[in-house]
Each structure stands twice: as C-alpha cells, then as structure tokens.
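Here you get one chain, nothing else, as structure tokens; it is the form predicted on its own.
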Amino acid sequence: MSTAAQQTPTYELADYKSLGNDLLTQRIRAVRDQLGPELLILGHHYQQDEVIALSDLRGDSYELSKMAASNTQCRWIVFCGVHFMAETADILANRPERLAERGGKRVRVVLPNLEAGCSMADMAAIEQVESAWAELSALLDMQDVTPVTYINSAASLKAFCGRHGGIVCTSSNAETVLRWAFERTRRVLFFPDQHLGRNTALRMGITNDQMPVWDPFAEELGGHDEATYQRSRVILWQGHCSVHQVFRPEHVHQFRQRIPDIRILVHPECPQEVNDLADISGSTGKIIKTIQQAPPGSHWAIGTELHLVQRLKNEFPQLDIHFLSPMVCMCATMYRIDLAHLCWSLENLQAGNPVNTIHVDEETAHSALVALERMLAIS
C-alpha cells in the first residue's frame, strides 16, 4: 500500500482559492526558479492547459515517471497526475539502485490534491482480485494463468503481478505484454480495464466468446460457470475508463455522413464497438504523434479525455480536428489539480513543510517493481 503525509501545512489552501490564476502562476514560477533543478514538476496530458503550461516534463502517466525517475538532480517530484501516477513515480524514483546512487536519499513525490483518483484503477481492489484469484484456483491451474495489469492501477495490483508471475502494461505495450505472457501460460487475467484488454486481444486473434468478463460483485465466480472459464484465454475484469466510455458508434457514424473523409482516431479503452470502427486505435503518444504527422487540411475526430483534444486543436490550427463525442467529457479526477493546488503544495515544500507525499511502503514497493522490470524488459 501507500500513503499520503498529512503534515499540518504552513500555508493553507483556503488562502489560495481566491487567488486569480495571474498570481498563482507567478508564485508558482518564483518556487521553481529557487528550488531549480532540484524540483520537477510533471503535467500529465489530460490536465488543464495552464498546469501543463508550468510543467517540466508532459506525457502519459509511465512516460513521466520513467522520464522522472531517469533524472539524476531532482529531489522533489510534484505530478500534476492523479493517484496512481504519483506511486509509480514514487517506486521508480526511489528504487534500490537509485537510491545506492543518491547515498540512500530518497526522491519526495508530492500529489498536489489528494482527491485526484483514477475512477478506472478505484474498480479493481486488491481484496477483489485476490478473491478472483483464490475462486479461479479452484476452476483453472494457477501456474497457467499470467496476471496483467494496465498500469492505471493501484501499486498493490502491481505489487500483485510482481508477486504471482505477471506484468504490467502500457495502452502502447499491450499486445507486447500479451504476447510476452501467452509465451509461458494459456491464459491471462487481465485488469482492470476491459476495453484495452479485449481490443488487444481481438487483434491478436482471441475471440469474444475466449475473453469472459470477471464480475467483482457478482455473487459466484465473476457471474460465469466452470466451463466458460475452461475455454478461456483472456480473462477480462468488469473496469473500464469513465471518460473513453462515453463514445459511440453513432459517434462514429454522424461524424461520417457530414465528413466523408474524416479519420476517426480513437484511445484503445474506448468499447470494441467504438475501436472497430475507427481508422487507428492507438495509446495517447500514439494519438499525438499521428496528429503531428497529419496531412494540412485534413480532418480528424478524436475520441480521448477533452483537454488533449483541445490543446491539439490549438496547437495544430492547420487541420480540421474535432472532439468524437457531442458531449463533454474531461478526466474529473485529473481536474481536480488546479493552479491553486499546485500552488499551495509548491509554497508548503519551498517553506520545509511538504504536504501530499506519496510514499509506496518498501513490500509493496519491491514486489511492484519487479512487475514494472519485466514490462520494461520487454518493451
């Protein structure tokens, strides 16, 4: 597990609620330019332009923290993320050999609002899937059965995996990850995101009536029998991405009959019906990349989190980009960091008195690690 240190703070944040955005940035940039080097602040894609405008360092959730935990002069992470990110960070920065190199000094990563959750990671506990666990070993042969996790998850999922020869994944790895785990088992539970599971596998040839989605609530057995589970080779959990949800496939299909060229580019967590639809299905660097190398004049509907959709469309005013959904859906959790937050967590750490900091306990930590390693062995 991991938890969060609630010192009592210097500064408090109701003195900062009021504060226009002009200010907060100023301050904000005035404790980066004393602390220097030794603090990096990280912006995950999804946040708000202007955190992201204060960032360091900009990418998806393992990006940033393999880029974090690559850097040698920063003693203080601050991401701008949600939860689960900032644990990540926490294990690589601070991992064994890090740690020997820094004279056993560890890294602080600092979440600058606590309540920035992952809605996706919250659907799969730990006690849920040792539960699945322990009822799928009175079906199935557990040494032939590889646990995968999407690295949007809590780092006891991924201490988990370290733990019973899984792996994590990445939505650019999965397949990667799958392979890798097909090579020593016949099966793999994967969690806790359904969709990312099920259009990775599809790709690979695995059926729908192969991939059986583990009910955590249901009252026997994920709410499958015996024999669905004897045929199976991808154990799917019932999770899914609040925001890549929402899309459609009359979405898909509006967007069609008023733009007939148009290019519909889509997140692999959006449902099958949605992804098979699409021209490219790909991870959010993937999804950046392919607007960076898009054609002037051409014409795109994306279907991922709001703000990375708005901020492409700025940054790219020579394409015709559109958000897929008609509706507005942000990550609400990542929106929870704002520049007032961030802020105040800045001053508390300039004034000695850190307020937020992730700390991963060294058991989780180790076994979690150890997942993260073979992922990383393999991409």
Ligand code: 13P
Second form
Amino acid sequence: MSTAAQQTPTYELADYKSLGNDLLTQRIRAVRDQLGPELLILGHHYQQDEVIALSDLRGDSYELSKMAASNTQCRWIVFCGVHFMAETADILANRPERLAERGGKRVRVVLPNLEAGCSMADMAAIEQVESAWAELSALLDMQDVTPVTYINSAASLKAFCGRHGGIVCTSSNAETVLRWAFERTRRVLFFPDQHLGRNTALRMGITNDQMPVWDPFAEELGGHDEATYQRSRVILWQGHCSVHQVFRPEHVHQFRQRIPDIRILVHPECPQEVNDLADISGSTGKIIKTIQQAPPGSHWAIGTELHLVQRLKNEFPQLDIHFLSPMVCMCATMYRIDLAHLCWSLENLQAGNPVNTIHVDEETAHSALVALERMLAIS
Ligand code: 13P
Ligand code: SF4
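Having seen the form predicted on its own, I'd like the form predicted together with the ligand now, please.
To see the whole picture, the full complex is given below, headed by that same chain.
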C-alpha cells in the first residue's frame, strides 16, 4: 500500500486557481532556482506544454523510472505524471543502497494533484489478482506461470510480481520482458493492459487462442473453461486504456485512402485491430524518436494521447502530422496536473510544509523493488 499524505498546507490551492499562467510560471521558476539540484521535476510526455516546459527531465514511463533510480543529488522529486509513476519513483529513489548512501534520508516524492490516477491501473486490484492466482492454481502448476505487470499498476501489484518470481514491464520493453519470462516458465499472467500484452505476444508468434482474457468480474475462472487455460501461453487481464480505445481500424483506412503514403504510428495500448494495421507501434519515447528522424515533408497519423501529438505537430512543422482519431481524446487524469497544482505544491514544499507526498510502505516497496529491478536489469 502507499499512502498519499495530505498535510495541512501553508498555502491554499484555491488561491492559485485564479492566477494566470505567466505568473504561475514565474513563481515555479523562482522555487526551482532556490532549491537548485535538490529538486527534480519529472514530466511524462502526456503532460500539458506549460507543465512539460518546466520539467527538468521528460520521458516515457521506462525513462522516467531510470531517471528516478539514477539521480543522486535530489531530495525532492515532484512528479508531473500519474499516481503509479510517483509510487515507482518513491520505490526506486529510496531503495536500500540509495538510502544508505544518504545516511537514511529519504527522497520525498510529490504528486501535485492526488486526483491524477490512471483508469487502466485501477482495472486490476490486488485482491482480484490474488483471487485469479488462487483460482488458476487449482488448474495449472503456478511454478510454471510468471506474473508480469505493466508499470501502469499499483505498487501492490508490482509487489505481487516480486513475491511470485514475476517482473514489471513498460511499453518500451514488453517483448524483452516476455522473452525473459518464457525462458523461465511456459505461461505468463499479464495485467492490467490486455492490448499491450496481446500486441506484444502476437509479435512473438503466440496466437489469440493461446491468450484468454481473464474477466475479474466473471462468476468463476475468469469466464473460461479449464481446457482454455491448459492451452494458454499468456493469460491476459481484462483491462484497457480508455484513451487508446478510441483509435479504430476505420481511422487508419480513411487516412490511407486520403493520403496514400501516410505512415501510421501508434502506441501498443491501442487495440489489436489498429496495431496490426499500423506501420510502427511503440512507447511514447519511440513515437517521439520516430518523428525526430522522419524526412521533411513526410506524412504521419499518430494514435496516442492528444497533448503529445499536438506538441509534435508544433515542434516539427516541416512534417505533416495528424491525430489518428477524429475524436478528441486526451488523458483526463494526466491533465489534472496543471500549473496551479504545480506551483501550489512547490511553494508549500519551499515553505517546509510539503503536500501530496507519496510513500509506499516498506513491505510493499521491498517486494515491488524486486520486480522493478528484474526489469531494469534486462532492459
Ligand atoms: P509510455 O510513456 O511508457 O509509452 O506509456 C504511456 C502511458 O500510457 C503512460 O501511462
Ligand atoms: Fe492511464 Fe491511459 Fe492515461 Fe496512460 S493514457 S495514464 S494508460 S489512462
């Protein structure tokens, strides 16, 4: 479990909401100048432009965990992203060897808005995963099943993987992680994103009839019979990202009809039907690198969160970049981090009264770290 501390703030959030972006930016810069390297502001690529401009480092989920793991100077990480990312940063920045180097002093992690969660991460609760594991153990040799959790999950699920010989993956290393798992066991239980699990396993030659989807709300056995699990290689979890669900195959067809040499670039959280039609599928980091290397004048339709696509459009005017869906779909929870929350959390921190600190309890952090370190060691 992690606790999100809501201390009594020195400054009230309400007083920040009416301030304009220029003033908020100025005040945020002032705190950064004063705290110097003691403060590290991390920003995920889906953050709003105003927020990302104030981040010291930006990255995809994998890169951000590496940054939190490797920084030796900071005392504070202010995480402009969502809850599971702040939890991961807390675990990695405060792992035992780092704590010992700092004489036991913790790096404290702040999530500027505690409402910034991830709806996909919420689709797998630890009780549900434990009960799936128990039900499956009546049918399968669980020594021959590796649990793999997408990093978009609560620390308790990462801890579950740590305790059961499992591992964490991100969208940038899912295939490497699955290979690691298949070197050890015949089967994988993959949660919470069925699409990342399916898209990755399909590329490795596993077929859909070897990938039942476990429905945590089914009356029994996740909604399938025993024979289905006996032939399974990857048991997927019935979870998805609502943002990436809006991309549909017809959007790809429409673009290809309109612009024949368009390249379709998507995130692997998109459903299989879209992923299969795309030219390139990859993490937000890979999407950005692909666009950075694209020849001038080339045409692209991108299937991922709107703020990132819009930023790429602005930063690369020499390219013809489109948002893959005709519908606006942004990550509403990432958007909950705004300049008002960032400034409010930073000024309280500067006043010696930090708000919204995220702290994963020791037992959970210990087991979650096992699964995270397995991932960091192989990718
Ligand atoms: P990546 O940035 O790791 O590709 O993940 C996207 C995402 O949905 C984060 O929640
Ligand atoms: Fe979660 Fe989807 Fe938002 Fe990523 S884009 S944080 S998976 S809801």
